[in-house]
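Presented as C-alpha cells, the chain that follows is alone, the form predicted on its own.
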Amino acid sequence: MTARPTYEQLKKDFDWPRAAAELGLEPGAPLNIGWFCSDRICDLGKQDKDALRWEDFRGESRTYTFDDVRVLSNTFATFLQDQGVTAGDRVCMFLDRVPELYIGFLGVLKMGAIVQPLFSAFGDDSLWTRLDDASTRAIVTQKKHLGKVRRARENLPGLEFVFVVDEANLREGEIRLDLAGLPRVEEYTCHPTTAETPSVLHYTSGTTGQPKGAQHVHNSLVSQYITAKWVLDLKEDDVYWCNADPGWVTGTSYGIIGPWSNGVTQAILDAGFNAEKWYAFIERQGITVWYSAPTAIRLLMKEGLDLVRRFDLSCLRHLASVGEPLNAEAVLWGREAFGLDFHDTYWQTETGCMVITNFPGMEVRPGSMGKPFPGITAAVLDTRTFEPLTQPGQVGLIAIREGWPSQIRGYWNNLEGYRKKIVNGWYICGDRASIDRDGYYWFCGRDDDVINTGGHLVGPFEIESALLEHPAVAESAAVAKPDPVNMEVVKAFVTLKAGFEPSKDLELEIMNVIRKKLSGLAMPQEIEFIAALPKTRSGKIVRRILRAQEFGEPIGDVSSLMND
C-alpha cells in the first residue's frame, strides 16, 4: 500500500491546477457540478455503486446507485425545464433531508439554474426574507412546509412555481413533483455552464441588515473535491456520513459535492439528535468516515461512554468536525470513546471549502484548528494595519489570501458588502486567532456580533426585528450567551414602551410571538428586560458590552458611549 503523503509534502507540491487536472478539467472548458457528481462517476465505471443510503426517523429507507442519481437528476432537470424554469433562475430547495433534496440539488445545477438551499426549520419571516432578496422564481418543498411557503408567496409575486415532492392537497399554482413516478430521462445535455457560472446561493447572517446571499460558482467543485479527498481522507470503499443539513454550506460542500465528486457512498439519517439511534446508524451502515459538529459531540459526551460501548463502532476509521471551535475535552473524549481523534476543520460559507484543517496524519493538538490546507495562504493580521503578525501567540484577524477556487464571487444584491471583507488582497474572516511556533492556529473568538450557536451563525438583526413586532417592545439587542453544549445561545435584551411592566407572562408572550417567525436556532433562550441599551453617542447599540457581561469579559473602551 502506498504511503500517505505528509502534510509538508503536499503543501510543497500542491497547486489548484493539480486538483483541476485530477477532475479532467481544462481552462475554459464546460464545468457543471451536477454532471461531475453523477455522470462522470458513472463514466468511471461506478454506475452500480451505492451513492446514497437514506433512512428516516420512522425506519423507512431507500438506496440509490450513482446511475440512479444520474438518471433522476436528469429527470428533475427536465421536469423543471418543461414547467418553464430557465437557466439563471433561483430555485429554492426547502425540504427536510429527503432524497429529492440531494438528487434535485444536482438536477437544478444540470439545467443551469442557481440552487438556493434553505433550512426547512426556518420560520415565516426567515423564509420570506431570503426568497424576497434572491427574487426566487421556483421553490421545491413538501407537504409539511406548504403552509409557510403559501404565506410567503402571498407577498412574493415573482415566486411563480411551487413544486411539492409528496402527496398533498394542492392549490392553484402548486405542482406535484413525483420524482419516482416521472418518466426516467436516460440522456440529458447539461446547460453549458463554465467555471464562473453561478451555482449555489447560500444565505449567511450578518451583524446588521438582512441575511446575505453568498454566491458560489461551479468552479467551487475543484476545492470541494480535493479537500474532501484529502482532509476527510475519502477512499473508494468508504461509507461516509455528514451530519449537516444541506440548508447550510457544510451540507452541500461536504454533504453532496465533496463525497459524490469523489465517487464515495454516503449515508443520510433524516432524524434529529438521538445518541442511541446515531450509534445504531453508524453500526448498521458501516460508517467509516464521520463529519460531525462540536455541538453534537458534546451532546454525545453527556450520554456517556457506557452507551458507546453497547455498539460495534469498529467500522469508524476517520472523524472530523466543523462549524465552531472543537474544545480540547471533546478531542480527548473522542479518543476514549472511539480510539480516534476528531480532526477539527475551519471554514465559512464565504470560503466554500475547508481552509484551516487538522490534516490526516498530522499531530492533532486538542483545541487547535490545525494548519492551512495546501494551496491556501492564511495569516493572522494586525487589527489596525491589516499586515500579518509575525510573533507566535499574537492575536489578530484570521485572513485568507484571495484566489482559491471556492471563494464566493460576492453577496447577492450586495457586492459592496463583500468588497468590504477584502483588504490588501486578504479575505477577512471575521474571527480572531493566534498561531503557535509550529504553525498551528488557535481560535480566540468572533470579531463581530454574529452568534455561533450549535455551529450555525445567527445574525442579531433578524431576531431584533422580530422582537420589535411585539407591541410592548421599544428596543432590543440580541447577543451570544455561553452554553456548555451549543457553545453559544441567543439572549435578548429588551426595553419596554411606556405602560408595560416586565414580567414572566410578558416574556412568555413575546417568545410565543417570535417563535412563529424565527427558526429554533435563532430563538432567544432568555429575555432580560432592562431600562436602556448601551449606545454610542450616534445612537448605535453596542452589543459587545452586553456580550462581555454575559461571558464575564472586560468591557473595554466605553468612551464613545452615551451616559458614560
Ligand code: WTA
Given for the second form:
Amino acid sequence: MTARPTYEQLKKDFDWPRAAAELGLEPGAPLNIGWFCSDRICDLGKQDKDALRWEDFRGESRTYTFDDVRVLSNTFATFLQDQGVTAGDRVCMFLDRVPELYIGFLGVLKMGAIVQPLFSAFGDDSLWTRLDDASTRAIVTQKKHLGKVRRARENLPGLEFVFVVDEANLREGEIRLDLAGLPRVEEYTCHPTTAETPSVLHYTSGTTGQPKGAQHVHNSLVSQYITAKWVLDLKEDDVYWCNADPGWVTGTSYGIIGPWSNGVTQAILDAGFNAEKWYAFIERQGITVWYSAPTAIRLLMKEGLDLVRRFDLSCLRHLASVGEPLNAEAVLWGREAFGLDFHDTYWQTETGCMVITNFPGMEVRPGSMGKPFPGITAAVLDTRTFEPLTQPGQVGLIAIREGWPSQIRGYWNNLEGYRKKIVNGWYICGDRASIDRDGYYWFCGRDDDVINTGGHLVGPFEIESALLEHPAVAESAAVAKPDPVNMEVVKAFVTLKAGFEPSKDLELEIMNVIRKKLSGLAMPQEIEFIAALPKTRSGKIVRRILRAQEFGEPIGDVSSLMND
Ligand code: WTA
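Other form of same protein, the form predicted together with the named molecule, not the form predicted on its own:
To see the whole picture, the full complex is given below, headed by that same chain.
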C-alpha cells in the first residue's frame, strides 16, 4: 500500500474520482461491495491472508482467509437465491457477532438484495417496527433469537423466509442455513449492481416518528474504502479491531466494508464489555489499529491504569473513536494508558463515512472532532439563514455539502423526510458545533430531542409509544439525562391514568416493559411521575423544558412556546 499523504497535501489535490480510480472503478461500471471486499482482494493475491479472526465469550475461535470469505459469501448468496430470495429484497441480519453475520452481509450484497442489519439485543417491538417498515422478506437469525422472530412474524405476512444459522428445533416455514455444511460455491457471478443500487438499510432514530431506514448504495464503498485507509491509517500488516456491532453503521462501514475493501485482517470479539477481556484480546490478537467509542473508553478509565499495565499492549499503534463527543479527559487518559491519542471522528448513519476527522499526523486537540475529511466540504451554518458562519467560535448547525459517495439516497418510504434535511445544497446533520481559528470543529450538542446513550441514538417517539402501551401510563415524555459513563441515559416523565398511584414497583415494572419491547439501551434509567407534562397550546409536549431541567440548564424563553 502506498504511504498516506498529509492532510494538507490531500486538502489541495484530493477528489472522489481519485479514490474510485484506486479501486479501479469506472463510471457506470458494475460495482458490488461484496465482490470488492472478497473477490478483488483474492485477485490482488491475498487469498491466503486472514480476513477474519473471530473469538467469542466462551473462548471459541475461528479464522477465515479472504478466500474463505469469498467462497462462503458466494455460498450464502447462492443458498438465498436457490430458496427464492431475489435482488432488491430486504434481508435482515438478526445475529450476534457470529462469522455468518459478516460473511452473510457480503453474500446478501453479492446477490443484489438489500441487507438490513439489526441489533440482536432488540426486543419485540423494536424488531417488528423495523421489519414492518422495510417490508422485509427474509431474516437470518440464530437459535437464541428465534423466539423474538417467531413473535414478530405472527404480524408480518410479508416476512416469507426465516433462516437459522445454528442448530434449532425448527418449525414449518423455517429453514436451516448451515453455512459450513453447504456445498462450497467456488465461482459466483454477482448480481450486476452499479454505484446507485441500494446496498445497506440502516435504521436510525429521529425526534419524530418511528426509526427511519437510511438507504445506502453500493457507491458508499468509495468513501468507506478511502476513509478507512487514511483516517484509520490501515496498512498491509495491520490487525484491526472495530468493537462496534454491525447493527450500527460503524459496525458495517468500518467493521466490514472499510477494512475488507482494503484487504486488512480484522479481529472480532463476540462478547460484551469487559475491560480485562478486552485488553487480553488486544494482546492475544496483536491488535494494531482499534476503532472504539467514548462510552467504552470511559468504562476502561473507570477500571484504572493498573489494569492496563498488566497487559503488553505495545502492539497498538493507532486509536480512533466515534459516536459521541470524546471528552478531553478521555484523550489524555488514552495517552497515559496506551501512549497514543484517540483520534475522534464525527459522522452519522446518513453520511455513511467519517466526515470530520482527526487525520493521522495532524495535531490532536483534545476535545475537538478535528477537521473535514479532504473530499468533504463542511461548515457550521447560521440557524436562521442557513449561511455559513464566518467568525471563529460562533456556534451553528453542522452541515455537509451534498454529493459525497456514501451520502444516503433517502429514508425508506420517506424521501420527503430526508429531503427536508437538505437546505441550499447543504445536508444539515442535526448537531451544533463551532469552528476555531485553525479550522478545528468543536461539538456543542444535538439540535433535536434524540437521546445519545453510549453512542446509540434513541428517539423519544419510539420510547413514548411503547410507554403508552402500559395500562397505567396516560402520557409520557422521554428525554436525555446526563450520565458519567453513557453521556446520556433515557429518563421518562410519566403521567398516570386515574386509579394508578406512583410507586417504586410501578416504576420498575414500566422500565422492564420497555427493556423487553425495545432494548436495554432504550429502557429509562429513571421514571418521574408528574401531574402534567409541559405543553404548547397546540398540545405538543415541550421536551426541551424537561431536558433543561435534567441538565441544570436555563430553560430559556418559554413564552412563545406556550403561546404556540
Ligand atoms: C453523534 C454514528 C460528537 C452526533 C456513526 C451524530 C458524535 C450522531 C460524534 C450520529 C463525535 C457521532 N462527537 N458527537 N465524534 N460522532 N456523534 O447515526 O450527534 O448512530 O449526529 O452514527 O452521533 O449517530 P449515528
